[in-house]
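Encoded as structure tokens, the following chain is the form predicted on its own, with no partner shown.
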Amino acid sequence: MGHVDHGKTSLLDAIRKGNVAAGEAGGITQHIGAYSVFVPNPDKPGEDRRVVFLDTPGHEAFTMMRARGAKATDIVILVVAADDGVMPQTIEAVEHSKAAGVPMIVAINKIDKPDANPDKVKQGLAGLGLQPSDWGGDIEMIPVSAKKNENLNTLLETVLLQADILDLKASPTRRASGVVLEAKLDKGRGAVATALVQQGTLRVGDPFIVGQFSGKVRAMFSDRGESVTEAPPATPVEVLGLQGVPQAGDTFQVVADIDRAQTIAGQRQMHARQAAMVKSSSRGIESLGQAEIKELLVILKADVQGSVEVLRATLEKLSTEKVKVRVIRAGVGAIAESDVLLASATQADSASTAVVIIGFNVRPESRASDVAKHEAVDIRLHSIIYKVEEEIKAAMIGMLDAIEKEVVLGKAAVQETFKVSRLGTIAGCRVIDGVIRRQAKARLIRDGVVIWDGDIASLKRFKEDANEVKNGFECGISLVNFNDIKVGDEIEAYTIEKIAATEL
């Protein structure tokens, strides 16, 4: 865990020797990663141990992912850029692992380069409550570095000596159970989950239970892709022979038989559709009586369920006064036809509401993306969160209604007045200040207050219509609908200009 370009992921790579960090948009970690290493055992040689490293996310957007993440491990590898610092997301990281009770030992990367300062490092974690075991205190800081293979032995060694003292066990003879850290929808085999088992072992064949889904193991891969039939504890599968694309986060626990897994998946299903029907209704009380606001829908497609989850919160959270957002579809998978055919159908309902679909890693169907031309649904594609939250900003702002701003373009004194039976009375006056046009609107000031705001029926100079008239010549006026002008009036000429909104 770490702040973003710390080089957690490029660590990783150099303890697995893969190239993981090369894949990723925008050079940053956008889902959790599961790998597994073996390390040799100094007291059986010729014996490895397996290490499994979940690497997480350091853009602050994706939050609820490293919290997912500390809860899931036995162990918290904080990576702290020698070069860098204590930051945002390095104190976001040590709240997450306090709060979930899990050890940590702290990687110093990056100390091959020339403005590293690893004990600037240990002063900023210090005053974290972190105090390094050199220093008297407990936790263990180890200089790194990913790009020179510099004491990632050593950093190995720590984490195995670490797991011996709090003796961390696994029995690989119970029913299994785990953790789902990803989900999606694949379209060649269904649903899939990237899981941890934490305790037992899984095997092709066993039938369980994931949040509000039931299935059995039809086929699992390793880390590296490779097809296995079974997992002990501490391995990470993709597990493939879902009902369903469970939400990353959720437990699996392995069942009796597979009967007794679809009963469960549809009592929690049931309490699941019980609980999204009392919100609804409290929130359709909750808006009795408020003003209309608007809104901006979004239906969301990505390509893991831990992408929808972060996208989907960091989303909602713009939501402002003026401008509400809200998720109205969220989900795994390529941009179906009945996405865009929702977002076509949401769009007509109100003016006040625009819709837009969000494409996160995936692309829409070839259907879908026909529908969408011939509906005029917009569907935006991506693939680095934060050009998501810039985009949907930039189109709240564009919902604002444009600011109406008033502006004086001149003044005129009143000097006679004329009494005309076809027209009314009509005021002769000399322009005193600016400009006065035909077009414009006016209001008549009497000692200073104003006393009527209208329109300008006609504007003359020597008996012919005249479209302005500035400053310092005499012209004739007449309002709309009023004739009670008197001597030393003044005729105020303004216009309102409507200016685009440019900030929420």
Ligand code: GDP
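The structure presented is a predicted model; accordingly, all values stated were derived computationally and were not measured. Between two forms, the rigid core is defined as the largest C-alpha subset superposing within 1.5 Å. Positions refer to the first chain, counted from 1. What changes on going to the form predicted in complex with the ligand:
- For Val80, a C-alpha deviation below 2 angstroms is recorded between the two forms after rigid-core alignment.
- Ala256 is not among the residues whose C-alpha shifts by 2 Å or more between the two forms once the rigid core is aligned; its shift stays under 2 Å.
- In this overlay on the rigid core, Asp206 has a C-alpha that sits less than 2 Å away from its partner position between the two forms.
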Second form
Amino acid sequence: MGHVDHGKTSLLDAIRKGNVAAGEAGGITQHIGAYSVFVPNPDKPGEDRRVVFLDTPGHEAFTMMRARGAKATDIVILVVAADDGVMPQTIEAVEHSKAAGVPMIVAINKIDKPDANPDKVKQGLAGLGLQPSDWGGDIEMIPVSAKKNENLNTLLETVLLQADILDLKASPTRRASGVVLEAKLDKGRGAVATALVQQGTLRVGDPFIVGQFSGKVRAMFSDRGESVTEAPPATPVEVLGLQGVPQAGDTFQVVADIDRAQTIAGQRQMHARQAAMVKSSSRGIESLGQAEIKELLVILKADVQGSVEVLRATLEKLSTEKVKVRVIRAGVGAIAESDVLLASATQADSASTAVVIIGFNVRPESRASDVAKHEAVDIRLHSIIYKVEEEIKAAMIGMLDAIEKEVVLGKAAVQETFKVSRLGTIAGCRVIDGVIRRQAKARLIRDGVVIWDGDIASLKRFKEDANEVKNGFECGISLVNFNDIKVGDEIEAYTIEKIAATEL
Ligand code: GDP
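Condition change, the form predicted on its own to the form predicted in complex with the ligand:
Below, the chain from earlier opens the complete complex, with every other chain and molecule after it.
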């Protein structure tokens, strides 16, 4: 990932060209959006190690996958041009990778250029919280030149080292599973998906389920366009034989037989229809009355930088001990699809956070509106700062846990006690205030001091179970696991009511 023109495509091309075996020239023709590259293994000569590059068209694809809960990327290579430094899309790539929790390696590209300044790039990245390892931090930053093929092996070795540290492993013997990188409807071949096998070995003839569709592998093609019959872990392949076109980010799973695949596909289609109905009516900032929600994440877009700064400061200052407001992205310009995707991916992550996009004197792009509707992302448009403030405050209040309030229902005076062998002590009482309810909680009060607090075990009127007994009437009460009741004690019944918070 990285800013436009910083050399992502060139770097990938250079790595792939250097990797084409002699005599295989012209082999790179097929574009399937993912490429296998083989790196010699110094520990085991002859056993090359495979690195798969996902050539995602943009950060959107990466985030879209994450929003769907798929994890295709183990490591992000952030490409930054040494003659240009940190740019807006660099920052965006860093935000997305961080949000996804995917470790990063930086390729500082174009070091062949006379005005290349790798140190300036490092400084810029350090400003984003990425500390270069040679400055004592934990991010590897490799100077490379795609044009001069410089240091590309070091970059690949660093990727493999990182993979070792992360202990990335897969079993080739399991039933295959993986993730869809791209899918389309091809006129001649039907539904075609580029999939990355993550576990197991995918074989021609395997029945599988992908997203909401079933299928049976009819044919497979490698990233070099060659027909293959098997795809072991970490292989990108084009798969034919799907019953429908899945979405990028859908997972696929090989199952025992095609009937099973069809049954699961049918169930998923039904669930998806139900979920779509529920989703459209939930999840906005207003519906967040539930417990635990503690952080309100804001994506802020405004027409001018001045407003961005003022709004950011104003909103973050609203933070209280119970609810924090955190601006996860702020910028000038219309609300873009990438903003919505970031919101969607973030809100999928945790039940204790809520996300809202604020547009101040700006509007969403039409793609952004569509995606927001589909992903149920909350977008609020404003042109007055204090209105934004009011709305965020209301949302914060909505996020607070309900307040628990005790309500005393009534009181009974103990007039006699009976010991019943299996039940323990039963108190013969008269209700002297309010009501006593069977489901209520109770306290035993002796000489004005609470000596026990718990639940009522039974409530009876003349040997009959009663739900409640009112002021002036007599009743028998026994308490859960408590028998030390004496004449003259008082039993107070109460309930805990939950009421929504109304202020911060
Ligand atoms: P992308 O938009 O990030 O995919 O960038 P490209 O790969 O299209 O590269 C943008 C421009 O930078 C092209 O004109 C490349 O020829 C040039 N470029 C890429 N890598 C290098 C490099 O290492 N050195 C030099 N001098 N130019 C490079």
